[in-house]
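Take a look at this single chain in structure tokens; it is the form predicted on its own.
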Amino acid sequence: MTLMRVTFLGTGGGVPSISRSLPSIAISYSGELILFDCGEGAQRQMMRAGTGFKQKLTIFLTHLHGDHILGLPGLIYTLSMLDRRHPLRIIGPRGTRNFLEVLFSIRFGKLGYEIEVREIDGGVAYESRDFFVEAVDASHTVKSLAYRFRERNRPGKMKVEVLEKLGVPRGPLWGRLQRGETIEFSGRIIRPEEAVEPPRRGRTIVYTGDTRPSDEIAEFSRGADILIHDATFGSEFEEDAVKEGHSTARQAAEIALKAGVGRLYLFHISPRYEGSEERLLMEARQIFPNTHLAEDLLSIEVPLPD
């Protein structure tokens, strides 16, 4: 099993608080490190969390509000000071390239590596051998994206009893069947569907960034193992949430329930709840019991689906 780990580097919103840094989430998987958003001090949080600065590092930006992007200058410069040579990939909505061009015009330090920038409107944002990342519009006050990290389906389990009965020895022939190839053994044609169970679905993580609750986000999150959803406010500020393009904890729970996700993590917590975040958690758990409050440096392993 390939380990998949989610680390919350910063879980606050707007401005940092005593206990919460600004938005940034790290996913470590298959030798790659994925960052969703890059709030101030992200590189220090990465050091504290022990995520490392992997060569294969891709940063996905949800939108260009300061609390989600102003950690980029520090992280970019830190990577250069650490003698990085491998290109850094940054993916975000329209305007990302212009923001970085303005940033580099300041000449805050020499970079020893290239930065690859890609602007997207939605759809597949990035693909690797083992996973892909997709994007969809979120409902915020500016162009904003939500992201879905999806592990590719895993091969089905071998039908051991069938193969042993046929006398097919373990080894390359089993591997070919599991890869979907038809084989011939002892004069008999054996097709994959005879010897291999259906593919097993991969793990899925959805990160909404800043968003009002929406049917699009609910559908995008359907069946996800983990949903990390904007929960800036409690229900007492629902009107403010609508106006400012955010969600309440209760609304996040309603999306989780509608989407049938495994676990919900409340994220982007307003500093007004410093020391009283449990109010948000209790509000959400009344609707979706498997709700958790994201905390800075909380690190969780995502288990394989049953």
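Positions refer to the first chain, counted from 1. Rigid core (definition): largest C-alpha set, two forms, superposition within 1.5 Å. Because the structure is a prediction, the values reported are computed rather than measured. What changes on going to the form predicted together with a further copy of the same chain:
After superposing the rigid core, the C-alpha of residue 224 moves by less than 2 Å between these two forms.
Residue 190: CA moves 2 Å or more between these two forms after rigid-core fitting.
Put the two forms on the same core and the Cα of residue 119 is off by less than 2 Å between these two forms.
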Second form
Protein chains: 2
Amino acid sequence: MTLMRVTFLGTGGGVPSISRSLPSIAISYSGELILFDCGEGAQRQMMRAGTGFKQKLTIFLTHLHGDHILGLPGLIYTLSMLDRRHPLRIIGPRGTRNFLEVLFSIRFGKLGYEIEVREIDGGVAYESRDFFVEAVDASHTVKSLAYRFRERNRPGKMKVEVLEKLGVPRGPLWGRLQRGETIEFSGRIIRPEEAVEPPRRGRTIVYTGDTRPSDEIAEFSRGADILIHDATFGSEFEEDAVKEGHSTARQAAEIALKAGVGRLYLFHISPRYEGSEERLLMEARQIFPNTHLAEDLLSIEVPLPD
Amino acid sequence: MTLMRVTFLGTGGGVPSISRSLPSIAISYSGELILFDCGEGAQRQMMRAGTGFKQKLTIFLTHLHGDHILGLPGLIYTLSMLDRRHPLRIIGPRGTRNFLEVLFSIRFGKLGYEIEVREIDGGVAYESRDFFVEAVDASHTVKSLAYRFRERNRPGKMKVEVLEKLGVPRGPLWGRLQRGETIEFSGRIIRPEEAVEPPRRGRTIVYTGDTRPSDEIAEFSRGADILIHDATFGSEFEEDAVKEGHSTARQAAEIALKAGVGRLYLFHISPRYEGSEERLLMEARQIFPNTHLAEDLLSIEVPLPD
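Switching conditions: you have the form predicted on its own, so give me the form predicted together with a further copy of the same chain.
Now the full complex is given, and it begins with the chain already shown.
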């Protein structure tokens, strides 16, 4: 089993507070490190959380508002000072390349490695052996993407007792069955359904970035193990949420319910709730009981589905 | 007496560490707030230190390397989200305006107030009623300035016993004497030296920014109450210090000794000393005993001179 770890580096929104740094989420999986957004302070939060500055690092930006990206230049130059040579992948909406080009035109220092920028509009944003990342439009004041991290389905377990009874020796024939092939052994046809459990569903994490509640995001989040949703405000500021392109805690919970996710994390918490965040949690739990508040440096291991 | 407070917001150099944020120093004096440099994370350190986001805020940049300036965009946008209307002054070397223009071309968000940029080459950088700030060339790999914060001299105390003996009534005549005028009272000439103590020397803080040890900086620091000096390395890395335009702790102490300052703070500490910083302190104290390590969020009140 491969460990999948989600670490909240920064969980505030717009303006940081004493307890919340600006948005950034790290996913550690199978030797790779994924960052969703990179708010100011992300590099130091990575040090505190001990995520490491992995060679296989890919950064996904939801949109280009300052609070989600201003930790990027510092991180980029720190990686260079730490002698990084491996290219760094940065994936984001249109405008990401210009942002980085403008940034580098300032020449804060020298850069010892390549940056590979990819601008996307949605769809599959990144593929690796064991997982892939997809994007869909969120609903914010500017073009903004939500991301879905999906572990690939893993082959089903072998039905060892059945196979031993049939006398099929461990080895290539087991592998063919596990890959879904029908085999012939000692004159008997064996179909994979007989010898192998159904494939095991991969785990899924959805991060909405900044967004209004949206049917598209609910659909995108269907069945996710973890949904990390914009919950900038409580319901008492719903008008502000509409105006600024955000969601209330209650709306985040409604999406979680609709999408049938496993667990909801309220994210992008406005600094105005410093000291009174429980009210956001209570409001959301009335709709969706398995709701949690994202907290800076909270790190959770995503359990395998049953 | 006016309180003068120095707060170290970030004291690391190049790359932050778990215990040190990137360079930024706040001076609170007479209702104004001065920032020297604005490394990534400065805004959140200001919240933690409780410096407040004062209307009268002036930011001085020593040079345009990323570790000294990348906290500026986030701070600028946070001030706007906190409804600042008062203009913000930013003073730095040539290139500061271009840096800001490039930055704003990215449009992270809207800005509700004016930014007044002033590029300087040295000399008086800023004047206020009770203090002024001067700059001189430091010796780094790029154009870099050292700054001196000087409280204006305050008039001497009135010699109350003398004045009462002479029968001079409190009021305008006392004021004229204190301003250095000679007066005539009851047919007698009274010179200010008779009636007023000598002017009281204002307090001085020098911040070098990134620099090699230099005679010009020693001269600039002469008699300062507090010298905050680059001490990126210990003597064992003197070659790196030369190559990268920095000072060792020992060299910082030598400048402090030469300049006859009151107290030295070692600053811009390399992350490689995380956990072994005492050696920098010991090395410097052999030369200049009143040496201290700058620490993040350390806040000191600068005492009045005797």
